[in-house]
Structures are given as structure tokens and as C-alpha cells.
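The data below hold one chain only, encoded as C-alpha cells and taken in the form predicted alone.
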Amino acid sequence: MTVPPLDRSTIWPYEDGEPGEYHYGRYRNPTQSAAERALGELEGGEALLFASGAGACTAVVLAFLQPGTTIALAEGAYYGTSVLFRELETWGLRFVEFDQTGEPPDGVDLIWLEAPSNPFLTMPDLAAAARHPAPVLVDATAATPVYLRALEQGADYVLHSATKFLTGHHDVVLGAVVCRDPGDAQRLGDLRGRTGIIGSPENAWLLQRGLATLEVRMRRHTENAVAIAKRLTGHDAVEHVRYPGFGGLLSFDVAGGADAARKVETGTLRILNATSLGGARSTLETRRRWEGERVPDNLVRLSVGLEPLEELWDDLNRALSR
């Protein structure tokens, strides 16, 4: 995959006195379009880029829902999604949480799944969601199109925090939505241009760099994470491990409660004690500080990176054995 040159232009000349395909950067630019085509090909739909994952979520709600409509949100999904939905309750949005491993509730207008959920790592029943009359969105940030092409399984929209695995180097903030229906993509693109929730050309260019290595990176994330999840499962200092069997994201509960978990997250040297996930460098953190009582106070989320496995395990095992 060849990454096209970066075009930072904000304006382009009219063609015979009329705006051409590109005329003003708030609507689209060549670098962005190239990245969207590349991601759309991977997912099997039409992709649009946004300023962040949260911006992509906001755009979906504003483009496709009305005041008084209800979202069925996967229970245990990324906490920031429910925080956003609560912020939008003043505009008439409603949401209910449900167990995404089963049937979605009746009487909802959009089903919002996460595959896998963050940080509980449950996988949705996509077949059950597809049978529901409401449109289905799948946040596939942690799966990526390497492990899940949700549009092929009945989803209408796929969402990514492209900040994470798609770009893969902790140097981009970017969101993406991929639509199955070209008409939905047009509507979403129109709203993006009017609201200005658009990703920068630089970040679109970096996304193309990330997509060029996505498959090989995800395979390495998975190899490392499978091995670490297995070793954590048998560790005396670990009570419970959550891992879906693919990808680089897992979580575990440290024996001894919150104080013990705090010692683990501050006790690593190679693994960075930081938020976010999906980068080449491994990160870990306790999640209670952000998510409150919805998560155990000893839950540690680990994003397994691309470092040599034994170096990662030695670092983590040392922190667990403190």
C-alpha cells in the first residue's frame, strides 16, 4: 500500500467558475478522501473521518436520530459513550443499556454494540441485533476490520476510535464511521461539513500509514495478548481475566483490591501507566478513576503492544509480584 502525498490545502480553485470535488477543507480534501477509500475497502462500506471517536459518535446521533428517540447501548461498553449520551439527554435523546450477548430490547431506534466491549471484553450477538428492526451500529475499535467486518454480518454502521489500533502509534486523535448505505454516508457527510467535526489532513495521512501495517500489527498484538492472558489466568496475584481471544485489549482483576491494583499499574517499567490503547507500546491503568463503581476497583485494563513478549511478561510479572 502506497501512502499518497499529504495535501494540507484548505482551498482549491473553482473549475469553470463552479466548485469542483474539492473547494474548501471543512468539507473534504484529497488526503482525507484517500484514507476514507482505504478504510472503506477494508470494512466493505463508505467511510467518513471525524475529529475524534467522540466526534464520530456525536455525528451519528445528530445525523440519524431525533429528539425523543432511544438508543439501546451495550452494557459495559466504553464509558465515554454513555457520558456523551447523558450530555445529549438535554436535547431529548434517551438510551437504555442491555446485555449485548443476548437480544436487544424492543421499542428502540438504534442498537449500539461494541465488539469487544471496553473494558469487559464481551462480544455482541450480531445475529440477534440484525434481526431487530432498528439500525445497528458496531463500535469495532478493538476488533478492527482484521477480526470483524460487521457490515457483512448485518450491521448498518461501523464506528472506530481511529486514535487506537487503526493508526496504532499513540500520535493521532481521529474517528471514523463506515456506512453500508451510500445514502447514509451522504447524510453523515453533509452533517460533518455543516458542523465542522472533520479530521485533519495530517491525521488522515497518518491513518493511511497505520492501515498499511494494520494486519501485521494486529497479528502481533494478538500473539502477545493470547500468551499474556494465559499466563495471567494462572497467576496467584490475579483473580479474573477477561480476553475475547483476539486483538490486543484485555483486563484483569488484581487480588488484594484497589491498593494492590494501584501497585501493579505504578510498578511496571516497560509498560506505560497511561490511558488509551491500541498503540505499538503497551499501556495499562486501573479504570475505577474514570468509570466509577461500574467497574471493580481492582480492574486493570492492559493494551498489549508490539514489544518482545518475554520483556512484557517479565515487566508485568514483576509488578504483580510486588
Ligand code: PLP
Second form
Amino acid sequence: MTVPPLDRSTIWPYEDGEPGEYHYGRYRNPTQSAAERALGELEGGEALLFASGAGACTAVVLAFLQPGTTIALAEGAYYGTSVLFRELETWGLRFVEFDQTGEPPDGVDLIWLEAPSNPFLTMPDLAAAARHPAPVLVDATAATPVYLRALEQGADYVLHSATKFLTGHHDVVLGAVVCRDPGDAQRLGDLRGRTGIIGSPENAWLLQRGLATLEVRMRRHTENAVAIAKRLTGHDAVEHVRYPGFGGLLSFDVAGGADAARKVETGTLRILNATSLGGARSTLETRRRWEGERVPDNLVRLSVGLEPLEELWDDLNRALSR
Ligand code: PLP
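Could I have the structure of this protein in the form predicted together with pyridoxal-5'-phosphate, to go alongside the form predicted alone above?
The complete assembly is shown below, putting the previous chain first.
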């Protein structure tokens, strides 16, 4: 078969009167297993898909932590992750934030890094985290396995919002966790089946299709983003540019404060003024509306897409010159 099949079944007949590998869709599905194998190969571990990136985060906490345990979370990581952890404080979870470019704090039970962080674009010190006795999770949503295979650098878990670059077209909400240890994957799979935080077969199928073009897409995202980061640096209307040198995500502060930043985000035609990142179509937005005071009010996050570079730059440059 040239194209992988999409199996939408929720039930499969028992084999000799007993449930086989696939029996009920809340546990596993062949289309999902195929996508998990493909992602697992890219990361060098065992992958499990979840209903969303946030669903994947929830599953990790519920599977591996208990009331009273503490997560050391990378400062400036995706704001929704800290919002989720705060929500789970009611259930006894604790978390502290730390500068992921240095040593994680003592006395924590899980280290949660983000490579690179969204929207501050810092990279974690993976070696320092691996020396710490606690297990290490890396949210590699923005790096993707094209630029980082964190399990090879001592991480225990890699997490993705597959909503972003892995599927890559702003048409799927999906999450993934890749485990180094098969026992952890088993535990996480059991938890997923019990809680039902599972993705749909359609989205798993779209993930598999996305992975087939991931590498070429990421190279093109990077080519465009490197050029745009360079042109933004030194632009009169820009105060500060954050870009780690790879991938499609960057952020910059617009000279002139919040009003000037708003003019930029509402002034592009080709680049969508919308949230999210990682799609073929470029998106940009000020982040203050979501993240409050933890981000500068003139910070614009830009997810550089796959459009022709000069068209993107003309669009952005025109908005910056308004
Ligand atoms: N991790 C990162 C780095 C993200 O940017 C996001 C969403 O923006 C998530 C996790 C959550 O993913 P989802 O929106 O698929 O639930």
C-alpha cells in the first residue's frame, strides 16, 4: 500500500474469544500505532499520542507524580504549561520555576525543560539536567527531532504539541510523549486508556503524513527564519530579537511599546495575526494578551512559515514601517 490506511474503527473482533492487540478504540488503534512507531523512530524511543499537547502534559503528571511532589519548570516555557500546573495544585502538585540555561534546583521530582522555550527562545542545559537525580522531560515542540533528539542526551521523556511543526498545517490538535524506558511507556499507555486522553485516528494519520515532510519543512522554516531574524536585528523599529539559530519560531520587541507592537501585528497581510505556531502559513501575535506581565508588552511572537522569503519580509517590513 502506498498510503497508510486510516482505520476509524472503535471495535475489533476478539481473536479466539479473547481481546487481541486492538479491541476498543480508547486504548489503541492501528493508525495511531503506525504514527507512534514513526515518531518513536525519529526520537529514538516509544511514542504515545494524546488528544493535545496539554493532554500529553496532564498524562505525564498523572502517570509519574503524586500529591506533594514538585516539578522544576523552565522559566519562560509555554505559559499554558504553568497554567496547567497551577490548576493541578488543587490535587497536590507543586512546581517551581528555574533558569533552564543553568543547574536545576535540588529537591525536585521532575525536571521540565523546553527546547527552545516559547516565546523566550532559550535553550536548556541538557547536560546539567541529566546530572540531576530527577527524571528529565524536554518539551521539544519547537525544535522537533530534526534539531534535537533529547533522549540521546539523557532526557527520559520528550513531549510535543504535535499541533505545531510535526503536523505542520494548522489543521490538527494532537500531543505526544516519547519515553526512553518501555516500562514508562507502558505506564503512560495504561493511564491514557483509563483517562481517555487519546487522539483521533484521523489526527494520527495526519501526523504520519506530516512526518514524511518534516525534515524538508523544518529546513525551509529555518532558512526563512534565519534570514528574517537577521533583517529584524538592526531594524530601526525593532529593539530586541530572540532566535536560537534553528527552527521557525522567533520573537522580537517592537520599538515604541505596546501600541507600536499592536500596529505591527495588525498590519501584516500575508502573515496571519493569529495564535499558535509551526504551520506552513506564518502567524504572529503580541503575547501580552495571553501571558500578562511575564512578557514585555511590545513582544511579538512570529512563527515563520514556508512562504517565499521576500514576500514574508515585504509584508513584515511594511507593517514595521507603519
Ligand atoms: N508545549 C508548547 C511548547 C506549546 O507551544 C504548546 C501550545 O502552544 C503546548 C505545549 C500545548 O499544546 P496543545 O495546544 O497542542 O495542547
